[in-house]
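The data below hold one chain only, encoded as structure tokens and taken in the form predicted alone.
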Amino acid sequence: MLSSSARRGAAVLLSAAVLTTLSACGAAPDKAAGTAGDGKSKVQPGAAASAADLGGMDALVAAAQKEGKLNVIALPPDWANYGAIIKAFEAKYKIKVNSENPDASSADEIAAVKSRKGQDRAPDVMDLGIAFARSGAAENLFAPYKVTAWDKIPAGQKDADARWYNDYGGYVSIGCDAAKIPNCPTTFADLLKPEYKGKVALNGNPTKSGSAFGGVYAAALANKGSFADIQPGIDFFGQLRKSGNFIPVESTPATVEKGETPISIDWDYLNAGYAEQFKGKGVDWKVAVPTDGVYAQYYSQAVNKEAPNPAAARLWMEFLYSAEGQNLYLGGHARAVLLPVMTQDGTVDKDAAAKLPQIQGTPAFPASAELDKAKATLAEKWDKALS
């Protein structure tokens, strides 16, 4: 069974609004490939910003069509539905995807768009926390696109420059196997009890991990910490592994269903998943928000600017924001970034979107450079004092 961790960097903005809510030898691309696919326009893929730049969506289909192929990347099938996202494009634009290293961390995903820049076998497509998300863009690692849908996705999940927008996210919250724990904790405090030594864990490292990050995030301000000072979930952490409940094990599907991490500190769509997926499989898997703790994110799309596949790309953008891309990730328990609007105009899948874990108050969101300063702080001092 494949993992779903380990594969985000940090990534933030619920909005308030929406939450009613590595290295291969290909050989290079061919950068001439296509034009639009109509016969009349000039542009390149490559250089299209949107899909009217290409002569419309009919053209954006044909283009990549004949390109043929998605490169994809850390997309695991049991993380926000895409298993059944990536089977849905296929089967409606008969285009085939390539996803690589699924379980890789948004790290991994920027590092890959560097290492194989000009070969056929770099990523088109990233889905990124969205720290990771501003920097690429800062790098000029991605190239600027607008969906369809780009006027219906709020200005705060979005980069002005069109370089990324945000897609889905969810809230920190503790998973627990109520089959082998008597009493499941539905709070940070709860988790120092001496009833969880050796059964608390994070999905992944917080310094390459979006959801282990949001984690430490969340215990934070379960800590009398704050967006600008993130080291009491740090301190809560060393203080939990120094009491032995905290244990050095991604958790993972697979650590679930074995029963080796039986408290999983992870993004509710994640955990909700699980007890979806391990019913009637001897897994009793209930799922709260802490309510001392409360932290949401989102993660963002981008497209690289030196995708192999540059129709595909665009086109796959595309399908993520229509309204069918858009019910998928509801399907995974994900918030859908433009939830509002398709609740508005009666698209949503209401099914789908009923079956979200159920939120109390109104969370608070970090400022970028707040964000900064606790990735750094992070990466400064999370090694130490879980050591």
Given for the second form:
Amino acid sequence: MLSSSARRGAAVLLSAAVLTTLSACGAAPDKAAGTAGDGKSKVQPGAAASAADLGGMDALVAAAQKEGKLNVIALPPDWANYGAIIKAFEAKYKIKVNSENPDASSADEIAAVKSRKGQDRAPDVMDLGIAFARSGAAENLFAPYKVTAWDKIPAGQKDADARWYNDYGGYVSIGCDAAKIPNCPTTFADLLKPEYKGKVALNGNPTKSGSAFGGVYAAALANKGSFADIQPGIDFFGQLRKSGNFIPVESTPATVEKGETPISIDWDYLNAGYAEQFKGKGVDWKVAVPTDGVYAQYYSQAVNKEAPNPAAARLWMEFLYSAEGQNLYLGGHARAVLLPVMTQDGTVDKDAAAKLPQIQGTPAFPASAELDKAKATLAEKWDKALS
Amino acid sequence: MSPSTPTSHPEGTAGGSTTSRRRRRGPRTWLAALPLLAFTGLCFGIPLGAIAFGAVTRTDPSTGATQLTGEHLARSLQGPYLGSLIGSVQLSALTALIGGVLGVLIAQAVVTSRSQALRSAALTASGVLANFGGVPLAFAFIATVGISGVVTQLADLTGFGWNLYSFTGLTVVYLYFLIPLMVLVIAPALDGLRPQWREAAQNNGATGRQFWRHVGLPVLAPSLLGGFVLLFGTAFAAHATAAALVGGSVPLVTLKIADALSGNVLTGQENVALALGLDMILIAGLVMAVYLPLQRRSARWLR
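Return the form predicted together with the partner chain of this protein as a structure block, the form predicted alone having already been given.
In what comes next, the whole complex appears, and the chain from above leads the way.
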């Protein structure tokens, strides 16, 4: 038995400890603790624009392990293989990954960065839709950082100042349940056929969902539109709606399995994932990239300028753009940005690459201004065309 | 409703003493309400202030300077944004009206039936169903009466022109939780309709229709209106069910706010979303402004 005074002392100590811990949470990261500490590093991890700035990869790994954790946001485990990527990173570097709100949107990520400025819980790295990568860079939210593979990323897919660069993406594709649909459509023109009445769905509302937006853009390209002119795509879906072919229900794994969205326009990596997921469940999911409307879109990675774990954030980027990380994306049916380079130098996972839907030619991307114009047109005209 | 507590009336409000709920209290009794006021100020006042501030200001992304602007509010009342506000009001008013009428009829049947078992079963079921919403509800409907839903296939509903993913479909889905909600809120009021009043009316030779016209409905009016307002508000604020069912093809203001606030496509629309939120608050306020005075006027009968 403790005497009462001893007990009181223990209580005081305990509450002091609790208070210290509480005030430590949410406090700004201790900048001094971020250095590699061995004297070799030239700059703080938070200011490093490449691994070389810190004295090479080994120094970066050491600094990241000293931080011991990484905050990520909006990385669903079943999306582009992120579940496996996080596990592989944790196992390789012994760094704990805190995955917050996996289903968050790009807008939520930017909001988290802004609202938790200087806090320990702020996301370290972001996986963003291209529009948000551009607007976030304009708002000066990202730290410029060049990964080792920087030079291999195509010029059209990276920010000149290295504040963001594309990592993986895919093509707009038409998924189709061959068990229910006798002739699967392979072009946008096909979708207008009367036999697909009440069968064609998008993955959400194009003013909100990136893949649905890509679907409208691709439909525009298929109907004499261009990156600067998305209107034909909106008209196309208006026509689909009038003919009764289009159903506005948002296609999800559940609606695909249930057969409610037997034809779903979505990213090819998601559609390819469904094909694997529902094999043997009465769903024979076929994926075709429509030949008349080819549109690819990539997601971008960026480092939070005020990342609480700056070294771990940079190590994560290095990992994603290493052959190992890129092959993991391929394993999730996503097109890794370094795929062409890796195909040449032989580091690609050939089995995974062979499973991707076939594509001819190289993808083209709309310029910032064209993208802005397309979004403005869509926000203005979509409701009217569809109702 | 709380029982009326006899307290001192410095100013004699003869005749109206039971109607007026405002009472002169001792100098320090307001302290008891302080926690409530603080809670209200914190949990409603601060968000409201933040919404209003965001709706009328713009922050330049590069310089960080904030300035006043009416641009967001103006945009929220134009084009597709205005269309979504109108769509939401139409859907909410229609579903609240249908839900209110059907809810009252069901509640009346339950209240007047002698079966205690039916009564408790109906009220319990209403309590559960009134809270069944969101994506699970949407998916339950998709699986049952969607295009490849079980019932749709069996009864060939599509042949009759049925389409779940439309304004009509959404109305039916909303009624699924609005009718039970109306049953829940109106049943106590129907209980308060004393049998003696009806007997008195009958003794004076009134028909059933006359009883309802001159006694029943006037007494019930505030509760009916209150139920309507509650249903309207519930439908007006609903989001997840509609998002899963109709996406963008039935324009609704909650969907527009979600698109602008947390999408993957539109950037820099946050302030328009806040302006839309402010519009919603104003509409809800207008509806309450109609309801409150009427409610106060005739609440005296039901206690």
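So that the term is clear: the rigid core is the largest set of C-alpha atoms that superpose within 1.5 Å between two forms. Treat the numbers as computed from the prediction; the structure is a model and nothing was measured. Residue numbers count along the first chain shown, from 1.
In the core-superposed comparison between the two forms, the C-alpha atom of Ala288 has shifted by at least 2 angstroms. When the rigid core is held fixed, the Cα atom of Ile181 travels 2 angstroms or more between the two forms.
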